[in-house]
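So this first bit is one chain, no partners, the form predicted alone, shown in structure tokens.
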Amino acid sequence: MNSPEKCEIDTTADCGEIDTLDKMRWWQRATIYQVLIQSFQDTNGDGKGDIRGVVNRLDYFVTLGVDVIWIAPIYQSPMSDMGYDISDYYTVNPIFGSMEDMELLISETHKRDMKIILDIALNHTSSEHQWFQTSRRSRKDRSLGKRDWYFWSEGKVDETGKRIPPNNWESTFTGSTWEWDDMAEEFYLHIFGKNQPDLNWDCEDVRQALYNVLRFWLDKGIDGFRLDTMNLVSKTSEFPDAPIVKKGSIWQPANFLFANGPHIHEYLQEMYEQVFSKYDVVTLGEMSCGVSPAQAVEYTSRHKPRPELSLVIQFQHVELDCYDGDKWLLREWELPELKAVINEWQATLIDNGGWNTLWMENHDQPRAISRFTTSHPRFRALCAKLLCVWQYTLQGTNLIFQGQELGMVNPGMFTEEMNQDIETAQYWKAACEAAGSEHDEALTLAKKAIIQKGRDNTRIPIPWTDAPHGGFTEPDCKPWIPASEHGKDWCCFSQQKDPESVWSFYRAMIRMRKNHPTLYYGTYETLDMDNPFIWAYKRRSKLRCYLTILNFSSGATSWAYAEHGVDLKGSKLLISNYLTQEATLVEPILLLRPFEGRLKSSQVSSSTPRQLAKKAWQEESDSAAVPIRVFFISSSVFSLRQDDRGTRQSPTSSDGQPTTVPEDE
């Protein structure tokens, strides 16, 4: 057997297809980096991140290869839900800085040839917003205006004569979606927290007021928006009861009654025509409470005569670890289930003029390593790189969340300080009330669910250095949420100096993808669908074919690639997370190490002789510029063990099926 060699890849050399990128919209080929300002960088010593902290780190994004910075809500807010409860759309929250700071961030971002988008919630406001305060008063005095800007109801009367909510809808934060207001003497609707009343988009004045908000920020230079819970702005107007599916509970899931409602496309088309069509922007619509690939096509397809959104953010792939959409009810899942979800999204959107978003974690979701693979120290770096290869070899626009490029994991602890999120706090309160004092087992399960799925998992501060609090704030200052002790090797400063770090791997993958356009727009085909350990798939265009092979298990696994129509002769290994070139094949078997991932490439053509294809391939190989050492990743999402007490083992000789890039397809 040949001795292993370091795998060096030139991420700057193109593959002869770069001109194709010119035909794509800027947001289709972008890497979008989400910044949760509160946990990013504190510059004034108050323990909370601020806008100046982002300004000071702009060159960090440039070095990493980021194209677009996505900024979490910075508007005036009581911060009950991390700023998604907005009390004034036109004012910057002084916790984060001033309007001058925001304008500086916009201008400095553009100076570095990057773009910037804002996160904004248009489905609901804070109950402290002046619109809501006026609306509740106007229920008694119509002359005040804004009477119908929110959803109000007198409710029902029970057998005792007491006023009760008009239906049995359950809030996404537990309890009823309706809250009684003493001033209005009516109930108001809130799909989320009781201090986040839903705006009534059926009222034209509401829509026009929100369009003015969007224009205000676009005129300041913002390049687009992430639109929070955008598919909830049209609800079933009759507010019928939801069917009983949770026995023993008064409140029932009603997502299908308040998501993707009867007027949703009408309103989004109007918003596009009156606002977004006037600017060169991207719109990412968060599809909260469920959306199917077919529905996503209706929101995003370029074939539609009346455009709506650029992209949607869906959640099917991160809901496999729960039962029936209940995030706190944990379940184990298998790799073929994840393949099936991704396959449907890739195929449906590619075939119908849509465009996927590719993401694994964000401000509402736990860390991907902990969820999809394992946080075990032995495999942590391998898993981080594996997931990077998985994300960056699929079709769509890449979204990464702060710290993902550092291989951050869930802190794995349950404390009052760590559970500041409104959703988590309300769930824990409800769990305690339901369990009483004699149900230790129920509370143990609730704690486990919070440790694995709580939203604060990704909200801990970024570890910039090995200084106290990771350099997020001053050593003698207490961060708003405890910083996790990652160790010197995992901080940003150390990783940027290490060519074999997770950060360096992300940087290389971002650069490589930009020089291999087929990875953006090529077709997608999964091989060996039922394999429980190996995920292999091809991305193909007229000129080139790529094969991604990912081992999602913590054991060595073999793949009988020839059984799936794969011929590895003539293919080239582009990147691997093991830093070594593959050994000589034991045909027709490919051996993969734990959590190993590989990306292979070959030239293909149906009209050009093989000799010309090989010549073109050789010319590309010879056009190397400055090589960057990279590792290839085997993306293992078998994830079932999320508590990190162990990882799933695969038989050493299990037939996990690798895919290979055929030389002639």
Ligand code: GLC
Given for the second form:
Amino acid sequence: MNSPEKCEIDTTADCGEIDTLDKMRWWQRATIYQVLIQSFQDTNGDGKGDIRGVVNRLDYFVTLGVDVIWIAPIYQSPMSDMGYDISDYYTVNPIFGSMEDMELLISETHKRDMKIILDIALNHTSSEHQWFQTSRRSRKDRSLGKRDWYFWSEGKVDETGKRIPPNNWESTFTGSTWEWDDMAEEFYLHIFGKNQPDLNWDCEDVRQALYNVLRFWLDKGIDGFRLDTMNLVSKTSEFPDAPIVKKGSIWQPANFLFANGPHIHEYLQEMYEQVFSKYDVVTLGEMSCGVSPAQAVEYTSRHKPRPELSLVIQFQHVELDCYDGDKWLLREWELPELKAVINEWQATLIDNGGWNTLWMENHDQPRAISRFTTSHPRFRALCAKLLCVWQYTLQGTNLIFQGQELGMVNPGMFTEEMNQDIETAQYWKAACEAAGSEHDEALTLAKKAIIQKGRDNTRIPIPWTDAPHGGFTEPDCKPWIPASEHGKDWCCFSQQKDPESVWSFYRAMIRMRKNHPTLYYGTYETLDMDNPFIWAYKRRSKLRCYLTILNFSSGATSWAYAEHGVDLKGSKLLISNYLTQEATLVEPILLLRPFEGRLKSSQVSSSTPRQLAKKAWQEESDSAAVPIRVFFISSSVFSLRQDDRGTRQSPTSSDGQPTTVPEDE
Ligand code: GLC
Ligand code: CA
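And the form predicted in complex with alpha-D-glucopyranose, for comparison with the form predicted alone?
What follows is the entire complex, opening with the chain shown before.
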């Protein structure tokens, strides 16, 4: 057990806060808001969200405090995988609008001092892309060119003389990664759907063609990209069989054979040098099929002589609820496992010049409340706020997905109409085909997995108002996917008017973080690692120390903090997700209510180098004033307010009289 240690500034070192902040890139401090355009806001009554819908809602992002919007693929596409199957990178999909609409979106976003990044898939195209159409023809007629722009193989011949795929790799969307093409009379590789053939990055012309695409959009003024499945663009040069781990299946997981391949760093460095280095942009590489913290350092460390990406999106924390990366095989997990994953990412990236991304849900993953806590109506708002405290007090850039700020949960039901997603539909089809005699049991399990993990959980439209379809589209229009029943209290309009709503909490937390820069870049240290209910960690810089304490259980729990090196004397409660602050401290034990989350900040010593430290502290606390109303103490409401010019006013009590924020406990 550690001896109690005070959480205070290191008085022997220079105060580096201001310097550190100056050196930070804009995207390191950002909240990036992911817009799944098709489910965001429909403006022309076709039941599908569109670019104009995003333009109309730009002030919404400003109010929430968002810095960057990330727009789902808007390119020409047959939409078999929500636009991640691109058939023309240079054209806007008419279901979303026109190039003029995109230009308007870019300029209107910039007018509001926000940035905009586009989502783009460079690992594969749609099979309808001209490049693929030419490539398949040119297998027979070399003169057409583009012969090697995709991966082609004659495959093998089985005992019956039938042509079979060249190996046993399993597609992310079920079945083989190889599809026979009648025109080419060869198989082609597709890690995802059969309509999404993989581009061959080993071919120099392919890379150059893709760099031109990137330049085209960057020259339109966008501020970066979310690069879909970016770690898959270099495959093993041979195509060996994957080892058999799935008994009874021909197709075997082969992620390690197509992710983070032999030339990946070479290609990413080249892309940076030829394209991204010429612009002030953020690049967010989605690392599907596995990436370790050490690999992430390779991709993002600022110490590397040849840069690659700004950030990676990693998945280990959302893979705890499945076996061996197979998302449909549900697994129970324990809190210490989640802590261990986050610890490793926080520590490895902080110590090695990398930068974390912090996220809990997106268009491929279920809602975080349902996954990490519970959707039970009694706890839903508390859980939403608990998770928000978690995400906003870790080190890294924050990504939030549309509706997260409204505390949206999984709909929790199964209908085929609600499962339009290609991955889910193919899994369900395969499950039905394989069910055989164990029919009922196998299908019950498959349904359960879809209810918990299906991608349409987060693809349903956002409830803006309590009108039909949540105001996503006209009342008499049919949304492309049913908008689930959210109830009046959970719609955005009601939540914006309620200072105690999940939305107001997110807004406050986004602002709070901006005013407590230690939370951006400070060190991270977990306390009481094995505790199955409480997650407590310190974030620390030379000037400040913060303590986050989260009760991840639905029961009241106590925490003997002194046993873990914590001295709470002089600390202040900055944030709590409960509205009433009970006198629950029986020194040295802290009692936490179900799903209670707190953020505390420690007192700052004013010893040497006194003036520097004091000045920086003063500046930080001056800017700490945000319109935040998240806790009560002894039944008085305390709030920190900002006037119209952004100048700090004294904290006031509910009767409007200036008071000081009392120390917690
Ligand atoms: C990424 C996208 C996902 C898509 C897949 C194939 O993982 O986030 O939605 O299905 O790539 O492009
Ligand atoms: Ca529309």
